[in-house]
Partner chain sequence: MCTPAAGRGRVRLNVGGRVFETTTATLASAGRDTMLGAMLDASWNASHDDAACGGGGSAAAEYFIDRDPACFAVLLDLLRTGGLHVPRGVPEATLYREALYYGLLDRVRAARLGDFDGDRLRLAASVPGCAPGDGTAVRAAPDGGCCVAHGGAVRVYNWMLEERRPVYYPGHAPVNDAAYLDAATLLVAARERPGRLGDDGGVAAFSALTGGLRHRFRVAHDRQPRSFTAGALTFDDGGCSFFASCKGRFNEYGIGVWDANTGEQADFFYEPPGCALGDADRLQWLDGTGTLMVATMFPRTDSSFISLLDFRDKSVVWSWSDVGTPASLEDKHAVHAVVMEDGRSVCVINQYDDLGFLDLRSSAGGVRWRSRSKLATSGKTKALVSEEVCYPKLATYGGQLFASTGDTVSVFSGPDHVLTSTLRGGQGGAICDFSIGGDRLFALHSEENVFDVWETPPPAII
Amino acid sequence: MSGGGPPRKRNFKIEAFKNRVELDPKYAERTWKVLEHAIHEIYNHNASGLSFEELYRSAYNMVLHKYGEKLYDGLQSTMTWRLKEISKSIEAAQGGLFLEELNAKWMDHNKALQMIRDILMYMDRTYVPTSHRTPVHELGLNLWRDHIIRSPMIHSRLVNTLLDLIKGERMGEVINRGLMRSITKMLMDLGPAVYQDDFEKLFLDVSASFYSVESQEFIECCDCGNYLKKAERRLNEEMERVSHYLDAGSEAKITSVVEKEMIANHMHRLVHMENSGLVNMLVDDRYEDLGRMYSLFRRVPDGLSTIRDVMTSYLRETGKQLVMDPESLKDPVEFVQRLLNEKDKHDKIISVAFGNDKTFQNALNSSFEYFINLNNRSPEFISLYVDDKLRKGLKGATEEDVEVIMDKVMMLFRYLQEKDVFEKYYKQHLAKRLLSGKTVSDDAERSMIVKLKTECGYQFTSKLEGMFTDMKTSQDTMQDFYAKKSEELGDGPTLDVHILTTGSWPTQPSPPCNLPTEILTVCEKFRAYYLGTHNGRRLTWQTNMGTADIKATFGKGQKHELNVSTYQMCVLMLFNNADGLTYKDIERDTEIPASDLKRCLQSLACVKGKNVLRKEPMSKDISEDDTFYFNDKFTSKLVKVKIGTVVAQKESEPEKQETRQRVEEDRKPQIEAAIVRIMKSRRVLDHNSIVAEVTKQLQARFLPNPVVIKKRIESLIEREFLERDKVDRKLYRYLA
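May I have the structure for this one chain, in the form predicted alone?
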């Protein structure tokens, strides 16, 4: 029993051996023999009878007693001998058993290597680093590489077997992918350089030859669509092959080989292939084939630019044919509709097949801009298309439908270089719609103006907005006129006046015609009222733009209400006092300009179902020798009969020239203003720079002609806004 005090502390001391330990001279040899026997037993699958603890201690002692070199060299020579024996058994394997034997021996070698490494762990940690020798595991791999993989009898047989199996799989044979995976993994485990130098380089060379031959066969017998399907399938097969039994690093290399041999080398032939190339795909809307071409070609250098260039030249050529085709010019609405259809078609192709690629969208836009501006009537036709839609084409359409159509038109409008010409026509067409009350929807009209304003700024649409303001003001004025003057007017004709601000409306001065007395009286009363309420204004009657509703009684007391133009009304009212009148009589009594009078009489006498007058001799055209009579026998199922004026939808050539002249005149002050703005800020500038700057500033509205810019500069020099430099005549100075 111990007492209650603290335990006594004991001191231990380790003393050195008093006598030096003498090792048995045969110790190292004996110990190595034990270890060597153990290594052979491991390779012979008899490791279960070994004591790994004793073996580890033996190896430990050998290293401890400075026999590390003997141990390492013994290991190396033993493993070398074993591997040479293994190589003989692998070499002896016949046919398909070759790879299986190789793989089985590799598995055995790996297991043996792990056990040997565990036994020699102490040597690995101490002797190997200090002696700069290769670690045990790595040594085992290197020996396997040198004596098995690179053995003259195995190396070429191994590579050829692998390549033959891959070729067989390409030809549709089923191979043992698991075994292939093990073999290629073995090559990778021996080091990436072994995989690459001993297998991959050859694999890529053989693949290039295979695909070079196959692509040549395919291109001779397939159309473009089928060829691309085969190329895509081959590409997917190679990627799948890599994922199953090759190293992941091979994917980029083998796909690059397939891309080069199957796509890059035949790119131009494919896109231009007769009856099935890119153009045929575009024409036939073959979205799937186009999508496949896009995804394959994007993998190779210059692939997409090749598709883009062919598409652009095709678009420009077909677009040019479309806009220059004399047949399509006969119907402006159909002309624009065809342009919109082409745009929709190719927009869909770019969206569905080309993944909305911006570079393709830009190519499409530049192509449209190119060919739309080849025809100088495009601005007029686009305006006529809008006019058609806003008159009748959008009846029953929802707001969304209207927006879609207007947005499409705006897309075409953006392509126009001469936006000011479009504005000129749009103003004329809008004026006719507003004055005749023919617009489908005010909201649609305003929506279109908002879009134009967003695109081109306030200046572009200020006059168009002014036209709407005038219509509203006129309505209020007429209400006030009738409120104040209704007693004075009595039962006379009802007058509805649109007061148009000069400058906002596209009115041309036209000589006033002789109005019937009944109408003239009311007009004079309105003039007196208007000038009485607005000081300093002038009123000019635009009789060429008005309409009238008149009641007429025909034979057998049949009554109709005729909706006619002001000119037609003036002509018809003459027949209240005469049964027949010659062309000369009518021209003298009405003073309507000859061209308008002929169109007016043509619509009254020559249009079937609207012929309230008859003419002698009967013919489609009006001549100055014709005589006109009131047509007693006129009948119609309708009470209200609208008699339109025979008028060309498009402008005639003289009218076109006149409009073009007006546009050119309107451009002059804009060009001059741009020159002055530029020179004010720059003070001194050379001629070419002025031309470039003016073009840049004005291209949103139109592309100014350099010759016109030069003339405007001359004009500004004459008016002393600018002067030429005394020394350099190409330099201009701004005069404040």
Second form
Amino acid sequence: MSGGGPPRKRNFKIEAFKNRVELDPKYAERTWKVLEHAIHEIYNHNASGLSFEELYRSAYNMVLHKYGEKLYDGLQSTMTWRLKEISKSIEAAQGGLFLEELNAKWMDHNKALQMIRDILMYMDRTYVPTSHRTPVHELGLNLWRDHIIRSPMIHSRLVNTLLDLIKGERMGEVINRGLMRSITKMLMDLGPAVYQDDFEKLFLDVSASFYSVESQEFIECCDCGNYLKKAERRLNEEMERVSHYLDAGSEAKITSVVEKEMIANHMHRLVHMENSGLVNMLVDDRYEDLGRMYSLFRRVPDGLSTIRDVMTSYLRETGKQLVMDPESLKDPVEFVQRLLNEKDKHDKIISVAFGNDKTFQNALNSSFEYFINLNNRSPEFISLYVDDKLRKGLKGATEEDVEVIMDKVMMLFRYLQEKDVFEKYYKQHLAKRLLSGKTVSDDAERSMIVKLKTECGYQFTSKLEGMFTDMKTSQDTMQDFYAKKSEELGDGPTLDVHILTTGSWPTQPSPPCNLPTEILTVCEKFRAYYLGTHNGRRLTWQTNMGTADIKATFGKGQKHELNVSTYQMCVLMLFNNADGLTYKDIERDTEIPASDLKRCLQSLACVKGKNVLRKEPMSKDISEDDTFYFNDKFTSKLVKVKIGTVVAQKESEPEKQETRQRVEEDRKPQIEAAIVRIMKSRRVLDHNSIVAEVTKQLQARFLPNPVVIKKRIESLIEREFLERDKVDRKLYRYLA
Amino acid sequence: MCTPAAGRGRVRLNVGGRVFETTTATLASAGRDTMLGAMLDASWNASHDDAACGGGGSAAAEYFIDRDPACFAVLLDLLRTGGLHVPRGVPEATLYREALYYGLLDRVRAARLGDFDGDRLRLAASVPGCAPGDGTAVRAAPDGGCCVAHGGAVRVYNWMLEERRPVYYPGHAPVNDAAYLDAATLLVAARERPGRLGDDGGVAAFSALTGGLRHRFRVAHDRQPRSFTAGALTFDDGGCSFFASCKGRFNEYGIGVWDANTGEQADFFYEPPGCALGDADRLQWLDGTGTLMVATMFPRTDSSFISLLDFRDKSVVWSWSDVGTPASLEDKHAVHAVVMEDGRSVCVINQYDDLGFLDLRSSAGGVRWRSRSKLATSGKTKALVSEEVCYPKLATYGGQLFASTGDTVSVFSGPDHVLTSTLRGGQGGAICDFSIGGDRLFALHSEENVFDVWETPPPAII
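Which structure goes with the form predicted in complex with the partner chain, now that we have seen the form predicted alone?
Let us now look at the entire complex, which starts with that chain.
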């Protein structure tokens, strides 16, 4: 671009650079000296004479002029030199001053590092990322770690000092927690790895051996409750220690060490400790100790299952003794009451001490289920307990109390495997209550039925409900009968008929006895009335279940009202026409079945205070040669005399057998129905699967016996509902 | 504590001869991590305290800073108001340099770039390239920079659009795709060339700052390391691992997965029969379902194939292909695909700029083409096809759908994807690729290698 332009223009000549522009070669060295001096001054606490702006600009210039590497390396070596000096002074510190000195120097280093990083900020931003060097702050920490913490003279001394102090505190000494906190924080600041590798690991090892020794001492001299108290205190101490001067991440680790050494390693010994172990705690209701055991054991693997196993076996053992104890079998009400008490006791333990833990509740339930079903009279007894409560036990109790008792009974009911047996008994007992008018509260009865219904479904209670309906319709029918036929009846005895639907009631067919003519006429009128209003029905008299109130006048003219059974009434009525009758006469005239007649005569003649008949010869038992006379001399303080039939409240052995047999009989169609249901949907199934399915379907009501199921299958094959597979004999086929 | 001008908190700064007065609070708002913040920190002012307090305490201390006062005025204004106003006569490059000196460059960047909004974009710059051939891809960096891949090099620009040292794949292997792992790390996928031995092609990580090679990612089949061609790249949602479509020399086709932290191969999804994976043009990770979309598009293959892969049980959970479509449909082919942000559908575009949608929730849908998407340039396409083929591309960002067609980027908004903006830049012809990131949109033109930078200006004050 030279010369030759139009003359008006000025000409410039631009020359190429002759020399490369070079910085003063000593510039970098000089600048670094300034910065190095500043770094020393900062470490010497002498920064007040330094100008930040100037230093910042110097560092900037060095980086700008490509002396970044020199700057960085210089920083590294200067800082290393300073830290070596510092490590000497820390090493020189004596005894207790060691930690103080370390902490003080750490504070100094931090502050200096901050200021150095301020000066070198530009380098940190530009040179460091492009050349992949460590940023200044991190570099300072790494150098501190390598030259101070991990220097051979300091490292072990530091760790031992820390561990000694912690040990001292465990033994009850007071230590400077603030200083401890600063030191552990320093280790954390240097990186979690430093804290973990250089301190925490050793801390955990030392703690483990400490607690291993201590727990051994404790367990030799303490009972279980006290040991647990001590363990709990140690655990809390360690957690407190972490919160005061260790990193929060250590909490889980140190607690797991304590848990392992103090609890897991001694778990079985603690639970089975003599005179103070788990079983004793359960027996004595020591809620506080149990709660502590639960909260400590839940921290260790298998802890709770250990408690649970011991509790379960204890429950099964005591429960088994309870239900097998011949003493307790004497009184069914007491028997059930004891079961309920046992349940209440352990429910309370679980809710107070075991935090309502579901697994414990399940263990309790399974234990009860186990031992209640050991005694096959349990269903009967539970029904009897309800019977007792509903007959008399509820007088004065509020509705809520009744509900509570019923709910508890239902809980026991749930454990029963043979629910159908319970149903049988309940039906019998309910029938007796209803017919004898002994039931105290209709509401309570109905609420019990509702509970059974929710538990077992409609089918289970439909017959029980039918009984209630019968009672109601009977009442209505009787009112109607008397309203329409009162003139016709005139002055005859009052009749109260309960019309029982066949099938709903536990009736046994019994041959009707000969009723006295007065009664018979009324009965016939009722029959005519009833069949007249209801077409196509049949009435059968269940004379074995009725009662009667009769008026009797005795020798000295005193009158009594006698409350007797229908049979007894029939017998007594005979004495209106005769003073003495032989057994044979009575049997012939009344046609009462022999066993019933004997019982009935026994209660009329042999019970003291109620002997309206006299028997010859005098003896306790009725024989066929006895003669009976009207007892003129009968006296009683009461106007109304209730003459009960001699019946055991509990079933006698043959009766029990009979009930049992009836239950078995009732099960047959149910099992068959279940088999047919299953086969209808599956078409082909092997024997074992059928047994499993049937058991599953029926277990809400009872536990079917596999042998019985097999018999039912055979019967179904006979009746051509099923057939065996021709190839595989184990398979059954459904025949539509 | 007695700091300079304590009481009133006033500071006097002499910058290159010009005196500024401000408050400590304004300067401290820059942060302790900046030159001004450090300068006022108590640790550097112990002596001033003594002097000031001893000398009556009323005189505000004066700091001298040996820098350009004009730029300082702009930066002080930035600290005071949060807004960046650059007067004429202050070159941007100078301002950025000064901001770097004070440690305020991040503040400047934040003030410079508003939050990305596709409908308020403004052409900020057209950067001429100096690549010899056509660029293949442009990728936006998370900090507002970008890179342009072409042939054997990737040219890297920082957010100030200054070019850094380019990245060369070892052996100058041709680059297929690039992706930013973070602002300082760039992944590059390169093609293996026939006739070369072993160590060619594949995926490698480079420093975006210096262009230096950091790590090469390997693929092993049956524990034997093998060379391969890497096609498209993408990351999973956490950025912990990344995926690349891979073609090995011995028919080892599939999708490779690497751990971005350790650099080790984490998994390999071998191409099942009937699926095209190893040749894929485009990969996209679906956050919601944890699956990867793989799209192999026309014209690389004769027909387009899109699938969703689940790496947890190595299954193809959804796939679509236009293989069976009758040829009578004017030979339309999906040429690019993107999963919509709700993760329920895939948007595709054909060579005639029609948008279509595929439902990801059913396998049997087929493409619902939008009836003649009235793209702004639909009239021009015919002409362009004859000149130079630049197939349209798609992207989603912030609920909007972007499509490049011809020399224009169209912006669609709302659930029905209504066309709301068209971006047409300077010279450079058709757009062959575009990318959105770091609050910017970069569009690479096929001619001249120019790329346009679109930014959202800061919102109006009132």
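Bear in mind the structure is a predicted one, so any value in this text is a computation, not a measurement. Numbering follows the first chain given and starts at 1. So that the term is clear: the rigid core is the largest set of C-alpha atoms that superpose within 1.5 Å between two forms.
- For Asn280, a C-alpha deviation below 2 angstroms is recorded between these two forms after rigid-core alignment.
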